[in-house]
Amino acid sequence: MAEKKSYDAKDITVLEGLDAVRLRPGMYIGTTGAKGLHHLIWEILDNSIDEAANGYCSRIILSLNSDGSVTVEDNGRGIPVDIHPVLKVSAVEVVYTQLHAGGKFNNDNYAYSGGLHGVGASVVNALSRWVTVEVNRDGKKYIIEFESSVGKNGKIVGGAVKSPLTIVGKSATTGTKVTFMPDDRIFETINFDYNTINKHIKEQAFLNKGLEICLVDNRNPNVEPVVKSYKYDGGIKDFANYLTESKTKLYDEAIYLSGTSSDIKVEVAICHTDEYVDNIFSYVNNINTSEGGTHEVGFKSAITKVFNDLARKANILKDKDSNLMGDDFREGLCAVISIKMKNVQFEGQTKAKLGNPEARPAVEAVTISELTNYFNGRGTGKTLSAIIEKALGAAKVREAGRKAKEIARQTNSLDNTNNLVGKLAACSGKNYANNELFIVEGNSAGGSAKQARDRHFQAVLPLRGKPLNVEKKRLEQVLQNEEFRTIISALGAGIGQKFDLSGLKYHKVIILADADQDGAHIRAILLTFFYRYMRELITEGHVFIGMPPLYKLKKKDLTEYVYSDAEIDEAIKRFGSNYKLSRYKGLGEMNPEELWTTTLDPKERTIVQVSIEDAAEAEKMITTLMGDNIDARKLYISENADFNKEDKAMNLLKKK
């Protein structure tokens, strides 16, 4: 029994101000890792972001700045700065420093919003070292600026004000610019990712038509910043087309449908390719909902009661030919959907699902209604032949049977366990919560993790070959393929759109393959299997790369491993003179007490999850480097490619 102690009114704990969220940060940004760092911009940006979805801001700056501080500026209507009624600060204050304070709490001001809804601004002032907001309304400028720093009481008091709302002059213009210096004293980093921010600005700014977005990256300060500027008048029918500008589309230009229905705004653009699997990437409020909801039903609903209306009515199916599916309609879609609506209800705390009922209908409405009027506007036939003679290819294969029965069929052997006799090293652990699943390359290399691994909870699945590239496969196809039925077998979750992850066996799948150029070509087929095929493997956490050592250095009875090029320099200077450099060319080298120490152990490893920060991204990058468009992967691998890259390993070797 537990020593009883008191339990009284004085043992209740009030956070004042701000203190709750330097507290649990975690609660309001999800992580203190890099995500949520990058997660203070965008709800900043998306304060901006919100005045243009309301039409009262045209262009947006974002700049991270020399000293590791971000500002976020736009031409916007300026936050209030008079005085608040009720807490007699000024509004700017408010925002700032009191948690569920906004403008966007009823539709008077803001008919659509994202971001944390009266949250997002006082959570960045609470996370930051500082924070200096500047506004610009009615003929003046306005300053307040706040800090977070240790009070008299020894303890910090998060955004707390450090000069009040004070007029520094005239201003000809409107709008708002927030600068904040992110708290390294809460954040696991502080260093800002430059891809990462300006993927999500160039996909905010194909969201909001007409919008201009810059970037600007100030932190080289012997160079020339480095600016990008977004702006996409056509919208999401830009999106389309750039999502598919690496595919062989059905025709040239994506089709761009619009309207209002129950006072929700419908925006969606389609365009047909020849791939075998669709892609409907949607948004509500610009917010990614990569779990789809109530929109993307009455999306596909719609497309399905269209396109089987036209048929019919361009005599392409007869009386009594039934009805096409959905699937077939589909196939090669790439789709994307933007709503903007009001009292948005998602479910669960991601905000990766909608589930308002109501948006079902008015997606539904205007869909019909527009793509309807569309095809029935001159100049569409070709558009029209090619969508449903692509609908008809897919009803052909499921019609008559060659593809359900083969998938059937080898779906269900896929829980033979016979698939998996003398390839798969199976763990002896029950706890599947527990268990890891390392996918090797090689013969060879899987020998040796078979006997390093622990046998309670990890478990070897060798492949003896290079697997099949999926992209643009057919599932029949993937399943013909002997690694993957094994893959597939040994998860045991199923495959596509019977993939359930109840079923999984191994919480971690860990790809462990060689640091040369073919072992990363099988991570590469790997990721885009599980991405096409298995995607909530990826999205829920489950994938990991592994990360062998690349050196080994060894001075008498001191033996260190090295991980990356960019370690190997201080290790040497560690070990001074008369060491001995060894460069791992592949797992296969190592004896099973090395791949242990350095690889499979969990307390020494290092593994990398895999995520999709950005699912349009993730499919535009694909597509690029998996597909069959030369042109595109050239382009891609010149513009990214570091071609002067040294041979660091063969370098150190010769020196030796």
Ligand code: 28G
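Residue numbers count along the first chain shown, from 1. None of these values were measured; they are calculated from a predicted model. What we label the rigid core is the largest C-alpha set whose atoms superpose within 1.5 Å from one form to the other. First, how it differs from the form predicted in complex with the ligand.
Once the cores line up, the CA of residue 334 ends up less than 2 angstroms apart between these two forms. For residue 134, a C-alpha deviation below 2 angstroms is recorded between these two forms after rigid-core alignment. Relative to the superposed core, residue 610 undergoes a Cα shift of 2 Å or more between these two forms.
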Contents of the next structure:
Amino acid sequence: MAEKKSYDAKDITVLEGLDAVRLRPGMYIGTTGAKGLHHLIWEILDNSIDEAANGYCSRIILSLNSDGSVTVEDNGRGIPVDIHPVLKVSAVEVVYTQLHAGGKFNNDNYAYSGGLHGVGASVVNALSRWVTVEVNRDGKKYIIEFESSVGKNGKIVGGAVKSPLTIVGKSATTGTKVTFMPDDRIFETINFDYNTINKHIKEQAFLNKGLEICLVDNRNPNVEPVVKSYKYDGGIKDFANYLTESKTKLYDEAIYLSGTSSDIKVEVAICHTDEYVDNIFSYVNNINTSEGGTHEVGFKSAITKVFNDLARKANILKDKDSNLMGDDFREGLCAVISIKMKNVQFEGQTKAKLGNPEARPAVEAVTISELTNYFNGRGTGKTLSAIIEKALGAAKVREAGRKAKEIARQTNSLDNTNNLVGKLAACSGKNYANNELFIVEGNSAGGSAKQARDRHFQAVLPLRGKPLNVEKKRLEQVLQNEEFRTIISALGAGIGQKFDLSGLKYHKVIILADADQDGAHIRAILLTFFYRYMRELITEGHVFIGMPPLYKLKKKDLTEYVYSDAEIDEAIKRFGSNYKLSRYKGLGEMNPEELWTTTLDPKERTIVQVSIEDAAEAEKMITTLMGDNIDARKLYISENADFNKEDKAMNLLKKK
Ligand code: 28G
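What I would like now is the form predicted in complex with the ligand, since the data block earlier showed the form predicted on its own; can you produce it?
So here's everything in the complex, that chain up top.
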């Protein structure tokens, strides 16, 4: 996919200064939205993580400051401070002001897919209002400051030196401390999201064995700072155990393997649960590859080979028996694969798939030899027999052809299910391109929406509670769920392999859920469902998120609806005094008229189109459950939340 373009002189001039970064930020950080903003942190953090990977740093502290800036501090060697022989400035200044990096930008995928390898610091500097770097090294403390300010010609000069490297005192330690203020002239938002950062550093702590990463949220001056610290001495082995901690495991401890082949470092953690789906999480250079790729292919073929060989050696598979299939050994599998390699090529819809062909044999070789070694050791008899038994069970089902038959039968039965769409309030118009389907959280909001809508082109499907989490289900189980069956038949385009957009009866599918944690969960489950079974619905731009207002401001006959917390202060100011402010806790609180004006009326409403990246992110959230609330997490997993039951996990969250 990643076709290499030639790197000519024109490119070099474009790429030399930091202006190039300010001119085309998307080239370097993907977007100037929230995702790109957080990328700034990941880039600086990566430099500390690299220092840790080299063996010189054991702790990183990430602080969110009350002025909106971010500080990252590590206890590594400190960025070098010696004077560059040609440029005659300090090495740390070079790192923060030069986009050198030896022609690495000739690959479009490169910057976009994360990991700017060595140029991240200068990109962050270019896109910040100001940056301060403190280096502790050689018994001294040094400081250098950068800023982006308006130059003589009225243009903004990005990341210029404000004060060059200066010794400000002595130091008994070593390390680097970087503080930066994202530039609000570049980014659509400069609000950092705690959960996004928390999730990221937890994931990075799992991927970097023994490295301690702390997160300190200092942003609210009225409360004690929120402090979190992650350190996993077992690395991805701990990650695999964590991902299965609330499930029934077939053996207690995850299997951990590591090795190097053809200059590719490979680590693998494997465990099995009593579930039927598999969850494989893979990473390349600490970047998540949610679309899989060659490393996953190598891993899968390796475990199939090793487990078949071991089953034969144990005489569980007899000479006359044929080998079990890969799918059989992956039933209930939870695995984490982490590899480190050079010249990574990403491909796929979200650039989250590893394309390098050399990764396949490398992962395969390490997994085969290390997994075989593992089972040649002592005390693994139980583990092995549990894995083989599980696979034999899966094979039985497979051989009976039950899976295939059931899916075929149920998919076909969806073709004429008029009886199923009972709860759906369809629309009268037959111009599908115009038609909209609102999937609405809760019966009461659903009722209001049915009254409020324009029935010529708007259909409403209310959901009673929380949808079945598709993550831990086989397709045939998803197809048994009444709510999903209703959605599938209402849309009229089939599902899975049989999905065909030409049958689609609503060209806009709008998810309407409350702006709370429950609503977020429902959105994530629905997006995961679409992502897994109707992906084209998303890639072709048919899926939207509806945005109900959070507040109503009223004064005499003037009414204004406010859609975000960020806007409310300003709106109140505009109203002056004697206004009435009400907060909508949910869609259910709105009467049909209000619902129409604020949320349904195409002329007034705000709806946000869902991108494939959003859906991939939602899926990842559901499958890794990287959240912090362990009780809620466990409950959520153990309770097969369905439409008719109240979700206990969420009630629990609310009580806290
Ligand atoms: C706190 C926030 C972000 C870093 C280091 C340490 C060294 C370094 C960083 O070298 C790259 C290497 C030599 C030219 C390396 C120190 C060797 C010896 C380092 C960070 C390029 C710069 N002593 N720690 N960079 N050099 N932490 N944390 O940025 O060839 S960046």
